[in-house]
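The form predicted alone is given below as one chain in structure tokens.
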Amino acid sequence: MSKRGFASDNNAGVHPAILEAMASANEGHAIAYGDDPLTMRTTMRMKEIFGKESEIFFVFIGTAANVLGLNAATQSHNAIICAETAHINVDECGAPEKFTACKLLPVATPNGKLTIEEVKKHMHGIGFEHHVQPRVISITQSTELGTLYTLDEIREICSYAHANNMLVHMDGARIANAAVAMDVGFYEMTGGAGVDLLSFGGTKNGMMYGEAIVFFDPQMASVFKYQRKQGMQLASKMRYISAQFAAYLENDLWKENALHANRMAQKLNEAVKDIPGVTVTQKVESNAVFAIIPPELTPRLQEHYFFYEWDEDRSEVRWMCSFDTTEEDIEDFAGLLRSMST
């Protein structure tokens, strides 16, 4: 077994809940593609948090969630406003900007939140045949940096991006974490703020693999279906995945997950910031802390505990904490870099 770490939540394990879950789906025949009665099931319970005039696609992973749903809504002549720290725009190998043949255009920011002063600086060219259109807002939470957008903010931003003809895309792989963090329920963040779609996430705190699309409009997913399969992304077993989402919404797992994965950060961040040699860089608001350390500390630290270097050129690392993250983790991480610091 590889040994723990801080490195991402992806690599901690999947919780016994869900495991019993997909077990007992494992049960008989069911029909495929979807059909089955607890994908029915699975898919009304997330009607019932999101609305009933929202439309659930389930998926595999969360870069097919953020592709499928930006090209339902967008053109090959649409731009696609983003943080320039946004997964899309970072992480998924130019995977947006193929499969949608949409321009990203990333915009810097010190926090991974985009703000409305920030994407008026790409609002030009509007009905110009020469320039791209832009047509969606991508917004994450909990951002890449573990920062929030408070409910005011994501308003801001949706009555924003309605008034000129765009829409809000919500990259949620992390939106749990937010949700407790700012103790508010998934749909007052989303659908109730404005928000237009929606990838929901649930690998990062607990589950094996699936993702789901939510769009708030109907009408934007009336092919969707075609798209998805084209996309390469209707499991044909699909009650492996809805079994997952199942037991996740159950009892609020969800929640019991995100709350101990926050809590672990926040005794990370206290134990770690006043090492001498170690700045926490980013507001410790989900479950991630990002901090600058010597860095002759990192290689060092990294034969005990896988993490990553964020930014390289400023010796920046983040440190991820997780469903299954123990306070003896936390204990031990801190008692080993303050130990090589003095």
Second form
Number of protein chains: 4
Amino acid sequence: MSKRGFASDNNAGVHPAILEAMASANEGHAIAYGDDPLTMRTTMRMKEIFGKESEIFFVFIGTAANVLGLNAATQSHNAIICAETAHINVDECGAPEKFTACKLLPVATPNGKLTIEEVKKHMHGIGFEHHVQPRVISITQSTELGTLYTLDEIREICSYAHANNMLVHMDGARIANAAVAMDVGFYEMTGGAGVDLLSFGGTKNGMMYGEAIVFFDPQMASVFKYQRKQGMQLASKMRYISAQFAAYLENDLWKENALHANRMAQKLNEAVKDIPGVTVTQKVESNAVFAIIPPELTPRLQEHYFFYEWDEDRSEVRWMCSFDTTEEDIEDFAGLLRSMST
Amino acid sequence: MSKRGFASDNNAGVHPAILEAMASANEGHAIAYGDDPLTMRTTMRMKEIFGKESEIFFVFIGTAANVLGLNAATQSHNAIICAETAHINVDECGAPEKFTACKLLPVATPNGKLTIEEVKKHMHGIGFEHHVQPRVISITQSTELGTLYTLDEIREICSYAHANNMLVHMDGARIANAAVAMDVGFYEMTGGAGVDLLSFGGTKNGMMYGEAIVFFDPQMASVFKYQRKQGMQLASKMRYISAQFAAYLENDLWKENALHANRMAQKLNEAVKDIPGVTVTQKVESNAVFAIIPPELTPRLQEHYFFYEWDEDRSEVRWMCSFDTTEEDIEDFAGLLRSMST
Amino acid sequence: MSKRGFASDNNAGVHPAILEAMASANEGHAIAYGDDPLTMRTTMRMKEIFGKESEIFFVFIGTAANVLGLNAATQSHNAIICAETAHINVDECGAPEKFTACKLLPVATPNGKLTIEEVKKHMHGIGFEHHVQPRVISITQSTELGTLYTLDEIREICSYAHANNMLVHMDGARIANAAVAMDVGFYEMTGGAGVDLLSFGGTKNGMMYGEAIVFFDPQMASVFKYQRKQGMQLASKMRYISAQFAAYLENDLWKENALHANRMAQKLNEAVKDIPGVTVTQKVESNAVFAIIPPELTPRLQEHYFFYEWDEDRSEVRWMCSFDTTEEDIEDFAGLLRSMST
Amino acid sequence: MSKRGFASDNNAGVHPAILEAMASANEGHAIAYGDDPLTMRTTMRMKEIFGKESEIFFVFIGTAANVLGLNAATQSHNAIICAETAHINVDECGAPEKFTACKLLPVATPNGKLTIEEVKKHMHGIGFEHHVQPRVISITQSTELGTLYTLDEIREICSYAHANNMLVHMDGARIANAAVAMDVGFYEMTGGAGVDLLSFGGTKNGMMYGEAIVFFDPQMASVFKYQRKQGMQLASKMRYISAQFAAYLENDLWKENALHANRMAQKLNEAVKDIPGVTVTQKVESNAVFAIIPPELTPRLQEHYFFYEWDEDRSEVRWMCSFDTTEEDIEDFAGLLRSMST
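Counterpart to the form predicted alone, namely the form predicted together with a further copy of the same chain:
Full complex below, order starting with the chain above.
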């Protein structure tokens, strides 16, 4: 299974520059639990990106970034509004409920993007003690369906949230893919647009492990160091997470990787969209291609390339491109599909 | 701070062989979340060590191994009996209570080792619904004070626990140091002695991150895969944890590292124990040396070597040796202390 | 506000026979926390109704019966499937999530009754650790919309649940109203139809406080006494809850009260259904009438009789009848509405 | 078992005036969940006692008052310092841990009263993320051993707590017994002495059920209405709890009942203290008598009067007096003990 596939950007390995940075950090002793110089430097670097007021914390994975971030933003009687397809809603085995005790209020969406109109359907019973009280709107950028919120859409959601005494969380597991696709900076798309807290991921874009939580309002982070430790997310040998982020942000490695993955998705889209029996179902805006294909082809294709069915009932599949996907991979895969389809 | 110190075996870096194994794993794609061949092979290797019946799960850190393991072994009305000095009791910021909802019942100990006599003081109210019901005895091997339970002591605790409808959890964050000190195998000291579940650590002995939970009774693990995911401890790129464990267990790397760290502790003990004003307070059985030193020397020594005060009131300090501690480090440090003391 | 209204059967007082029974229990000392003879007798009486295998526990309120019952039937990675309108989903301020840590999976329904077809939409990801695992289907009888599941519908849901390794919980806050409407016994509609656990309520039908949890499988209740205590639902002076249930079940008081409330709802339905501008929106099967009325009438009517708007957007209101609603109340209220409408 | 005993003031029944008030409240409809006039009036009455700034909430039982109050005062990484004998520590089956996720830090005491000196032993690791952070000192008045904190002791504990960024919770399950014993008002002993939140109980002094949580700082109660509902402690027919409190506070009923129970304890103390083989072990300051008696007498006495062993090892028993204990009960019981002892 060492061959590259289209199952997940999590299946890709680690970018060599990241691995090198980790090896370079492996020298002598460093104070554990984040009080080392490399962690301090990397944190400062990220504060340059996200604003001096921001507070940055590293955790192990995206699920933890989402859950601990949401936990810091809520009390247990609150509710979190999110798209039905959100990772926090369907892919974290109830970790948000377990850790925050909040209820998630899902919003049906055709394209992974929630709209204020749909959010409003959950905005009742405010002040009524029998109901959970909505406190956070959580959006994913790029979404689980590979689509993008425009800057205006993000700003509008943030304005609506703030006007209704709510906060906005962004799950940025693939924020690099969004940033390069829209050609805007990380801050512009997050804190600059009104986002209150961000899960900033890199693992799907060439890192090994480690995710950052960015609080744009430092008040929200006032006891976060305890919450991270209690949440079992304080790394002892923190320097190796910091080394990854340092390398990821240096020399625009994140950008290079994300641009490449997005480009491969575009290429894949181009290569398959006119194959008979294939319908691309979502706008290809980042590194994902969703398509309906003839059901009998799925297992046959999977013998050659691993990927997941997204919606069995309609025979919809998901193909993810990674920083290490090659043009040959695309050509070979699309060629295979074309040959099977005709 | 890249100089080696005696603060913690967590401050040491990563053994080169581990790093190399991680780099070797970095090839092509691998199914995420543990369904990759390397993870399967490593798990099989560990089942050879811990018994075919055992179930092995990787998580990110020791706190998580302890907490998720205890969670699998308890219901929320249960209590967990442990030494007052146990990591779960004083160093995990309440993570066990938060995640398991159980009460911890601490047992005072002079040397980090709980005794059945002390455990018995918590064994009342059994069957009485107003009281939490003791369900797990948690012991640490080697203990937080560097001492060791003998095989007989472990067996006796396990017998007592089982006779009273309880289970035994072992926090093995430094189990390698214990195993080499006692010259017994991992299984003999754990499942073979009656232990029901084990946190098997390597980070303090040359790994970068990753810890294993070993369930000796597979029944206890029947839904653990969900509990791990919900506990935010399922690594996406699992192969890099597996690579570490594979290298750690291969060619007795764990043994070599632990033997060295223990030897350094013995050497340190020898070098300081007769310095005027210095009293070694615990038996030096693994890689830790606890000593009372003249209070005015602590800050002066810390200018040269970082380490922690253990008990400020009695001016007791803790010195930890690592796989990378050198004889020169010991000689230099002990020489410094001697020169300051006289 | 001592006038009777149509807001809620919770606004009614306590039936005199219940109050009398409580006074009669007020003699001498009785062992606290349920070890008194009256509690034992009442529990035995309920086991006669629900089966010798059943286990009966009293708690203070319906929310607690639901939440503690569901807690006993689940682990934290499970999900609970319920109607979107279920009390556990919208009226308990997130208590189920807080206490069980489970996710609730709501099912849209036009009439408060979930269907297997809709349940099936949540039955994916079984065995997949990223997803919560459905474990309980929770139904309400009579529903929050005053409708009834037929015996066949209950049996079918139970069969489906059991075939899929799930359990069925019934929220029986108004089970008496259902039982008399369908003219079937409590057991026939619950355990006899396959229901695994039941919240058996009486407060909405003339009791003061106190609800029973009925486990049809005693295994599920094996540690429930601890869970109830830890759930803050073990009454010290239990005899006063037991006295209420004893009186409620004696001489068919429950039946008399429920029959009356249902009859009043029928009468109300008859009296309003042909008033111009009024549309009764749900089948009137128990003690509730749902109706769309001209929006401007709602506040005018509320000046005379208190009741709640159910759905502001469509001007739908809810009118509940109680054991103490009188024919005059109905006539007066309907007359008022008619005079306002014309 | 309708005979009076000395097992618990919870075994006593309900004072007739309380029962009468409940019956009087049973008229017409009243808005459920506490929005009824009687609840408003009773709450206002209690605010007169506890200060205009105070916020008052009713719950069902003392365990809930303690747990929900502590929950409102803490975050999950906090710790609660209490006497080892505290009800929250040993008699609530882990409800505080389950609901607040905080760790309880018990303090050994000879007489149920914690001292600042003992509290200080837990005051380390402040600001250190690996440790839980002490946030509340919880004291019980009168204590579980029947002893009393003096006003000066309460003030001193509150000063220490506030100087260390902590709050003081008082478990006042038997506060009436304390108030009459010390002849001070409720406010003087609580908010007036610096206490931040209070569990105000009446069930052990003649009420049927219902307990009040008093927050002296309204800020702490800002979202408490949701926390109470989520905590399964919002009564639907609230008026019957309010009626009890109204009657309890009217005409000094609470005082009369508590004075009587205390007097009976004094009388019991007088009657038994010089019986050969009997040693009263705690100062008799409220309505409890603790005594060591010859072990063989315990079962023999229990044939006549029910009571609990407190400490089996030393043959220490607990005798509680209630509002309905009679002089004859005392004389008969003491006579019996004397006759058995000689």
